[in-house]
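Read the single chain below, which is given as structure tokens and is the form predicted alone.
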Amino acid sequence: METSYETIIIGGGVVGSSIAYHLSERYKEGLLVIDKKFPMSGTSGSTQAWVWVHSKTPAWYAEFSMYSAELYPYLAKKIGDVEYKRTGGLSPFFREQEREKAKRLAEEYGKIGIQIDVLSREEVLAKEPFFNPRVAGATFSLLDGNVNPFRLIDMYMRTAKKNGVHYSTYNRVTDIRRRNDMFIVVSEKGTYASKRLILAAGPWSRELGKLIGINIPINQVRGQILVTEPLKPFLRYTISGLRQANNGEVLIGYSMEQAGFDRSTTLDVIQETANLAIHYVPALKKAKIVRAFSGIRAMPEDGLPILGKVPGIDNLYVAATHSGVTLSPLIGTLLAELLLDGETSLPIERYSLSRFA
């Protein structure tokens, strides 16, 4: 026997998450999130966590990202303390030549109302004591940060429950099939039916578009991350690929690789890593390794979002992206809008999965 609801939400990540809860403000019929394992031991919670809005480009792809971490000091006020810091951003470059590089995106970005400076060596110096002093400059951005990935998706289910969300967990979805004006999904704990479906499955999207016969060009990127000892507070800023946590411990991730959902850590990609962290902050040579881990990144083919109505399917929406913790404020609110007005307050039609057709 089905169990009908009124929307449905597949994965409950951060992503998925953030949709629940932004929904549940405004929309108390039956909602429901079905993710396959819990919602923090897959992708959202294997990240660094940054909230990133400098570097990005094209440049109305940082002005989107803008957008979402404007809405992080509210989130808090609204969800509780999710340990967000907007501590500002450093993304540093160790050759001269790539000064002008730098100054172009400062320029490209300032059209559309973004501020980066472009730092000298003693400026970066004076900001991060510890960084390389061979170091040639940087780029640096007010609007950088991160936050607690772990509190952050807790504190949105938490509130969605509160607004009476259901979640089934441990859950796989097997099938999606349409009857009538409905979705029928098939799970392993059972068959539900639902006027409206999302799919927020993160990197198994393309897995979960295929059930119900759609393409959704998502790839998979393994992340190794590498975490220190806990150390006095001595780093500053969300800096390209390394950040200090409250507790100290410093988190160092750059590594992008091709492995399926292989979720292994390699001895040559943790050598690189601490290689380049070294690099970055001499003084880590001293630091111990305490654990390393890797996080399946979903990458879609374009590095773009990929949100909004599926196009010939009524009532189907998607919600796919690449960098979900710095962009779920803003995803939250505007497919809540979608679902609810109709339309956005913000145009979303440049990620609309009809660009890959």
Contents of the next structure:
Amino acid sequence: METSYETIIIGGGVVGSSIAYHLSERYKEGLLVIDKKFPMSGTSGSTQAWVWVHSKTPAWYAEFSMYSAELYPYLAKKIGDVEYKRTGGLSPFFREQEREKAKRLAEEYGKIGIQIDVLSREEVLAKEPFFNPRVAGATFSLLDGNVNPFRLIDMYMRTAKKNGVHYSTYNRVTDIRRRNDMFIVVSEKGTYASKRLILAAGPWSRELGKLIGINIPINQVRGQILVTEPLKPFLRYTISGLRQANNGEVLIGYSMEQAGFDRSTTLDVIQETANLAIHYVPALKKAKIVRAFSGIRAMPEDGLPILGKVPGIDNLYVAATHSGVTLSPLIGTLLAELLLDGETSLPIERYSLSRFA
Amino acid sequence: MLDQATIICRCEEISYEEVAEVIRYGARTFDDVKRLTRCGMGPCQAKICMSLVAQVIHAETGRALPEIPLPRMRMPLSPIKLETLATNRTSFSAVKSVLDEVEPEEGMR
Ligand SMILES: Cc1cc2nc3c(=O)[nH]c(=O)nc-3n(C[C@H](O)[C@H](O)[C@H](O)COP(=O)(O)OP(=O)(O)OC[C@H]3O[C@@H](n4cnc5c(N)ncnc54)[C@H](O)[C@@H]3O)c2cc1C
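If the structure you just shared is the form predicted alone, then what does the corresponding form predicted in complex with its partner chain look like?
Full assembly next; the chain just shown is listed first.
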């Protein structure tokens, strides 16, 4: 005998847990989240966690990200303090030639209502006095910020559980079958039946998709991060490359490598990351590094989110994306709408899996 | 003996009670406890609390000590200055800047 649920979500990271929480706001029973380890053990526990809007391209994707950033302050009211801070985001450039590119970006974004300022050297230094005085300028947007990803997932999970959602952790899904109109989810700890199934397995999406015969074209891209000892607050903005967390630690890194699921940290990238930090903020040279970590990004083949109904299989949904922290409140909101109302308040057709067909 | 108020992680000041709470909530390994409480994320990088957390997991779940996975140890093993790691190069291969990735002319309407 298997236990039956209305909806099963596979994957309890920032994407799966957001969907679980948002669904549980509107219906209280019959929801199960399954995770092969514990939520936060995947990508969502090893991220910079910027809520980043400006400099996303194309512009309609930046607009999508903007709506998600706009949901963050309300989210904190509903699930509790997740240490979301709208600091403003600064993306520096060091060669004057790049100013043209930055201006074009600002112009395009102005048309969709995202204000980006292109700053001079003096303006950058006025905003961020410890920045390298050799900087040429920066793009700046007030919308960007960051969040504590551990608190975010923890609060999603606690609130979802309070609303009746079941979590089954340390329970790997090993097979998915169809029986009549039901999904039969086979896992290490048991077999479950559900009417609806949502695949939210981050970097493991391709493997999970194979269990039910669909292709979810998600690749793995490793990122390595350095963390300093807590320093007195001295960086005000989320800088593309580093940010200072509430407890004073500075998180540094913006690296991308093809390394499959290998989560090692490597000296060459760590050295480059140290170079980047000192290049941006020279005063960091004397700061002590307490640890390095690495995470595996879930990277769709074309870089854009994969969201919504899976074409050809009724009641099967997918949510897999890079920038899942930025997009999490919006993805949860939209998938809850799609499941419960059959339509979404913002169009998501562009993000359909069908574009890869 | 450890009681509820015993500090398990000195760097982040996490008590027995806080560690036990997240284990009751589903955490099963040191790394789960770390992400939920920050226990082990401070300057000592789990050197002091590693075995204490294992004892709490054992006490709360009955799991045998040898079966409790060790935390993932991370470079550097003791704190070092950023400048010690740096090589002074300013060209980057794996590390990019965000603006490097922006191609405003492409795909924008
Ligand atoms: C270094 C780095 C920096 C980043 N910086 C940012 C940033 O600044 N801003 C931003 O928005 N994003 C950032 N990201 C990306 C962001 O972290 C991810 O997009 C997001 O965490 C993805 O969440 P997820 O829930 O889809 O995946 P995950 O957190 O990986 O969750 C997937 C879950 O599925 C479970 N699972 C997989 N297969 C199975 C199975 N067979 N059975 C059961 N469970 C299974 C896993 O255990 C896992 O918990 C960064 C990523 C990295 C690596």
